[in-house]
Amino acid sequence: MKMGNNNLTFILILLFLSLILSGCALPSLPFLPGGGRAPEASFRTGTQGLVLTFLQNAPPREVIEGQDAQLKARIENRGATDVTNAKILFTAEDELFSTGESKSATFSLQGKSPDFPLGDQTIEGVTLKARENVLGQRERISTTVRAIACYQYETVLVAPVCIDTDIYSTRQIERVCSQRDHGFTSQGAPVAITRVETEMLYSSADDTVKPQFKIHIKNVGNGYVLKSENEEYKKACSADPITFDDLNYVRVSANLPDKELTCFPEEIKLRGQEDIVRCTFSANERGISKNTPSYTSPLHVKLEYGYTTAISREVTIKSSS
């Protein structure tokens, strides 16, 4: 006997209630906050670490000489690395402002992960005081306060590489894989790994290969990279002066599955907003013989820095008469 379409689709509707009313839980969906875990790769996108902003009317676009005003700041880290011992540091000028408590404030936040999507965020404030008597004879002065948030980061990148030993093509077998660079955009950091490019140098002295990882990294963000060593990226939410020497390093490191690499330089400081770094076997290490079979391997590159970033606004001090 034939059912109709209208019958079976009711059976469903049926089959589907029955489920919800015998309380058996349906599966859930990934992506969505609090129900599923989403996919490995995903929550390594973006290229944000800590996000700052000012909560509505803290500061105020306007306070009275003599009167309060509520510093306060929403901090939420939108990347892929948790955050530790971090620093917020909020500026005013002393000659129009006072405060009775400390201008920072330190604080840990998790980062994205595939059980926690959205990662974590957190609120930091201070309250200062306008100071009387300072206008003259104006009726108002602008000015501006700031909000710091200096903190430690790393940039994570898995990607399949291919190890191709047949150099000269000499081989008259199919190839597992072709050796090939690959581009990047983001891994949930504000510093990327944009590029990664591949070549196989070849030593006649014991007829091996070494693979070679030519690695492209770029400030993405829009904030500032700092040496993370000894926690010297908190100089900049501090009275401490930051010379160019604090500025754009990196350090990086990168292994294969049965191989740690070693990096030139391991530590790299940034033309600008990029730079290169390469990555292979070490000098006394013995390469892959050429009689092995091409494969793919996956290649797992670290990076880790200090980074800083700020917002500002403008403030608005009227006179009490």
Second form
Amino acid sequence: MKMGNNNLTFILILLFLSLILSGCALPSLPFLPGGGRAPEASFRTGTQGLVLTFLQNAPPREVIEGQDAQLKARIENRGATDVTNAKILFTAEDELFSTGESKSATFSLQGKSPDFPLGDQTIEGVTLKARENVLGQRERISTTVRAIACYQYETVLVAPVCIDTDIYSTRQIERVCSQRDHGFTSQGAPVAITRVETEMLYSSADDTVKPQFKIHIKNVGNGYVLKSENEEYKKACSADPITFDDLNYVRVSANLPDKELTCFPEEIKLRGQEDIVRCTFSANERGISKNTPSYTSPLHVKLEYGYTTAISREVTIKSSS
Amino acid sequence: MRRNIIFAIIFLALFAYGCTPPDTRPTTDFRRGSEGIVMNFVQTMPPPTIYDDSNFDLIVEVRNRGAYPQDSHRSIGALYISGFDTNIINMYNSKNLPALEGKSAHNPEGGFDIVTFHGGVVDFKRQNIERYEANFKLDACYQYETIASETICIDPDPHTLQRVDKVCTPPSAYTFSGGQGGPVAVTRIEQTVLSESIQYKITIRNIGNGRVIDKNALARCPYDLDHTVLNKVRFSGRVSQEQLSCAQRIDPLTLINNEATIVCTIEKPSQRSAYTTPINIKLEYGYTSSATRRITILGTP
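Form predicted on its own already given; the form predicted in complex with its partner chain follows:
Now the full complex is given, and it begins with the chain already shown.
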């Protein structure tokens, strides 16, 4: 009887230990078995470029007449493109504030990358001085101060497309890929490529096929798209007026490996914030032989544009008396 | 006492297990199975992720799991690789199949070899890409044969009223499963005794996981196949020494939905009593099958 109880106890201990061990998970390894780096998350995601935020109390909610106040904005590059020679302009009502010698600053910020997953940031600012004796009989007056950033940006998309030369499906062979349209949400920039449609155009003259890509473009950020040529976008950060002709221009370029594509139009004006561009082989570029078996290829699309984004804060000027 | 009984039982069990008579049955018939050439990518060569501006070896294990050919002195086909952008990966796109012996009595596993495709990846910075998912598709195109051999019973006078002890009685149909050492197999033979002849309705079927092609059209495999060369099998057969005479065109036959039925006859033998005799059917065809592998190529940071 005593031996039986001992055996039972031993079995119960074994069962208990088994339960404990089965609940233990081994720590996950940072590297794949046999070496190599674990796969990285893509940095080309998100719909933002430069993001501006006023620092707390810069400006303060209330300023006394005749007093100085700091107007400081944190500028973060949350997109995947490096920004160089961008401009930030601070504005306040001239009747109420003087802003000293310079209301603007130029800066450069690195964008997100595998080595810099959050992107770079900086702080720029000006010193405001609330003018004296502007309130008159009033005890306080509210006004808005603003910071506007103007910069050149890019959107880059590398999309795997299927080059399927058997456009009429006459060849009785299993394909390695099938031609289909691709949808996208964002590429780490405020202007995004939302869709790529592929079509194969057959040329009977030389029995070749030329792929044509229909690229859908959309402003998905909360700012405005401007012409990038000749730094036209910097108009938004100056006293120069912006016209309808300055807005919503995007330059498009695309290529397959070793094949530059021609896009129509090369510079597109977004209508209602979204539009379509067609890119294909140029007229003098020979197509892909119809006998080539289907394969996947990376389509590289680049959008170049100017962008402007702004923030504002309400400030109350109080009487000094 | 009880312990002694337990030991005795254990001893007897071991004794009975050890005294099983040796298996004198002949070794496995090598003309079995539904496979021909089988290919498998070696998953670590290259590894699932590699980097640009480098060379790599894509290694494939090739086995002959069918019963053709019975000699290993010649290649029966070729391997073709595709599915990737040749502006990114440089690779020679075809190689002859190594000479692989089919299964036989002294080689029941069939021939085995390794084929290596050497590849090089271009510098991604030059192509403005950071990542490429390379899909490698390997197609094998080869000629093959299936030989179906079976002993059948011929009863020239099945409805005789005489009381005769027969050596054998033909079934309503001979059915075959598991294949005859090739991807195209004979699946059924129905025998009917007519007044002047004996009729055989023979069903053949593609039981492999590839596609049948005309063996004379292998040069068009795998990228230029169409309905004129697909599903074509060349058929011949004999019962004992007599060639089967078939009603329809058999050179080649066309499989429809992977199957074909042929009606052939031999002259009715003069003897009246039932007897057993071999039937041999030879199917000649081309075959194509494929395997795929995906590799991720990253740009060097």
